[in-house]
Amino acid sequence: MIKKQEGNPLDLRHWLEEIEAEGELTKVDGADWNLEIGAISELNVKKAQNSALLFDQITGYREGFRVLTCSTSSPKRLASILRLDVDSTHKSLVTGLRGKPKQWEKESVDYEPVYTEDGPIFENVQSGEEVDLFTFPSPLWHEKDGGRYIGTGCSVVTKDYDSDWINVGTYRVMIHDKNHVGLDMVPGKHGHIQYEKYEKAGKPFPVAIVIGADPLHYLISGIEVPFGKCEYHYIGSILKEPVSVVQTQLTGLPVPSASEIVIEGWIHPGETKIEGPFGEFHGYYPAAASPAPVVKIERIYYRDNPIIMGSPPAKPPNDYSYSKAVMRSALLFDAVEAAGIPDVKGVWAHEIGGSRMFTVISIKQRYAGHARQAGHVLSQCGVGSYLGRYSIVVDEDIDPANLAEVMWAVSTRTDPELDIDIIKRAMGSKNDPMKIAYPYKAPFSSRAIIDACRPYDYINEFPEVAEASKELQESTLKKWAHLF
């Protein structure tokens, strides 16, 4: 039964108004879709104080057909997206997110999406011969990409073959021609599991791809929601109100009623085409172009003056690496505490390692072996095990998110012979850029756990640090704020 609901809680434009008022949005006119948007976005995200970028008057396209990038790459914007009422610092964001995924899961049953009969997404509709993906200024993000990617900060909506389960996942979408896209779904991911069922049954697989919505939509579609659960329920639990969705005209799949652009069609059995290459979160092209399922697009829906949500991978820091760092840091913090590690003061999954390959935990040492225990658990817990590389343990006086402080501790509080443990044949990944050098058939890799804490047996005799105390630094910053 179709229910009515007023308002659109996932309207990207409402969010853009909010961040513009906070000075977190920069409008850019006249950039070219061919490499310039990608290069400008990459350079922007590397700035210490960066803003979201809204591109308009894009070369070859009429005014109003826009691209948004760098939406999640600052503490203030990420807090806004996740509806967290916290200070805009790394530590407060991680603290604010701790325990939230479990809370979202528990409360998600109370937030079934609400179906409406209409929404802004139906302001313009292309069907049949009218369908033309080049209506929109999809960027060629990098010189070596296999094509133009309309789907990077997107959400792919699919339905299970033999149940009512709706999945919303983030998978890259490359344009092949005016009405075909390549959909790269990693085996084992929920969308791919659903696709395989249709393929086995010899039936066309229905797909609706949301190209623009409030960034919360693609942020949640890109995390690990339990099998069989729908991401719309999770989003509703974050918003504290149900997500307003409409059924698409062709497949009947639910999409946010205030979506910017939705492309809809079918993957017909056995239809694949060469897709890629495209970069990964760690900053490399790990594989050559290869066959991927092809979606024949039969309908396109879009709002007046539509906005593509762009979030391409690249050498970190990249468009979305900050959001992944914050969210994974909170999950790691919860995991190590659940494993019984006491006095954890902070955890940070560094962007430079794609928020996986370089993690740091800060503790107040309580007993002999505490630091080694913390490092091994950080490295091997469920959240930290996939494609790890370095896990570093530091004392409570070190900010785990401050790379300069962390490496100072590594440089001055370790003896390489004593303080580096190696785990061999740990959980790796086929996407590991180092796989070319490994002697393994299976995707193994090794781990280094670095104990960069003061030696516990000499902790009271270790030299004092030559710097102003934290209290003095804070009072000085407060009094002399205009200098800093």
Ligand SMILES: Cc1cc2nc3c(=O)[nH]c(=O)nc-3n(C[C@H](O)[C@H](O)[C@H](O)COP(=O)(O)O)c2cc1C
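Positions refer to the first chain, counted from 1. Quick caveat: nothing in here was measured; it's all calculated off a predicted structure. Between two forms, the rigid core is the largest collection of C-alphas that superpose within 1.5 Å. What changes on going to the form predicted together with this ligand:
Core-aligned CA deviation for residue 472 between these two forms: 2 Å or greater.
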Contents of the next structure:
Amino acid sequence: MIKKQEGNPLDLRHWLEEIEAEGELTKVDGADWNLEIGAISELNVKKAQNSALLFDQITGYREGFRVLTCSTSSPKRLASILRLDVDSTHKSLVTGLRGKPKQWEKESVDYEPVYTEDGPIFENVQSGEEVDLFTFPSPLWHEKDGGRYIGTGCSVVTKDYDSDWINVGTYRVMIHDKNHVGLDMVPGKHGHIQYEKYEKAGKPFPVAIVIGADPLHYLISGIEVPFGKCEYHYIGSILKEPVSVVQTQLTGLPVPSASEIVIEGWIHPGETKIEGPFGEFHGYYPAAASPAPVVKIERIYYRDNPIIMGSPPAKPPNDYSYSKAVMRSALLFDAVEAAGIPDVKGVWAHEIGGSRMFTVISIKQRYAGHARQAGHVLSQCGVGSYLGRYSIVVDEDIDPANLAEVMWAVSTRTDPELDIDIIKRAMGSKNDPMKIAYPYKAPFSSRAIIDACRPYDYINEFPEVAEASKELQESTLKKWAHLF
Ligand SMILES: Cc1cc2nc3c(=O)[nH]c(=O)nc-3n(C[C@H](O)[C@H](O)[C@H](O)COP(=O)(O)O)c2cc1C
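Would you generate the structure of this protein in the form predicted together with this ligand, following the form predicted on its own above?
Everything in the complex follows now, all chains and molecules, and the chain you saw is the first one.
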């Protein structure tokens, strides 16, 4: 467990000091923004044990202008970001998170952000003609990307047209030129709903984009906080203290006072430009470049020696798939229990399925039909429904997070004809890489629920597992520790 941070809790630099002391940070000097930072980060995150990477002395840039990647991709770092006092295993993280989103929501009303006059974010200001987004070493992350993305692990701050609701959402931000960026907000996302209201009224839409803060900031702006609620309140309830914000000079939007970089401007009604393509969380470019709203950046604020928070999607495991796996597993666990499924032992939303398309639940079977019930609820509950694919139910002797064990159960405890249920025309996505092969007009897709539990009616006759007992394994590991 990394110790609790002191000072402004959303100051990324405190967090970096702490993870460095724990051996969870590697500094990389001399990489190129042009594909090298992206490729190094991608290979790093695929290692079983990886650290966060802090890039400095980036080709063509001043020393101190840095990029951070892989911040959320280890159990230890994630536990520290979520302020969870748990040992660093997948299971303890999921257990530690269970019930927390509900608790954060309940307590969030008590954590109104606190406005301060000043903050490190105002150390440097560019305005008007000085504005130059190329001041910062925004990476070209992958060869097929449509441009350099300054915003991946970012948070886009916007305000509702006809209420005081401030929304903070993670949407990708591509640089068009020195003072314009493209903003890809999927329709239905809260930032997009707010944008549509301004567009309808023919008014410019004010936008402030936070490019770097403690990773808790983008972790929360990147999850579905309920409509009409402000993410700052949630962050406050996790920190157990209000978020310290300053108002930006142009639009007056609130941003964390210890942000690294903030870019600010307006989307003028109807102004779009071709944006993308950019990879998605499942590992594909599901769509060609297409028009997206353009933000004209009129002011940039940054700390001395600023740090871009990078978190690009790619073929999983990717930069943020681990954090999504943990968060979604806890939400799914809560949801299936709330739906009345008894004796759930574990849930895991595997990274290989973008933490959505391949989910596993383990249960202690209590009655005939228990396994199918668990699988169907896992597949169709609110958190599990969007772009699901395979939902697998295993017995309690199988670790749902261990893919080899899960697939062993699928291989040996199922008969495809008996044990795979198909749901047709379920909730799909326009981003589904398989949409090309579907007969549907609307974004439907099917689901497979695989019951990989021992058949309940033959549970006592089912063949014994051929492996050393837990006791024998433990005593052997103890006695022969030097071999393992
Ligand atoms: C690193 C990262 C990048 C993301 N990129 C996008 C994106 O480009 N467009 C989008 O609509 N959602 C994107 N998302 C998902 C949204 O952040 C997520 O749905 C969030 O709930 C949106 O905020 P909202 O609920 O306030 O709209 C991304 C999430 C993460 C973690």
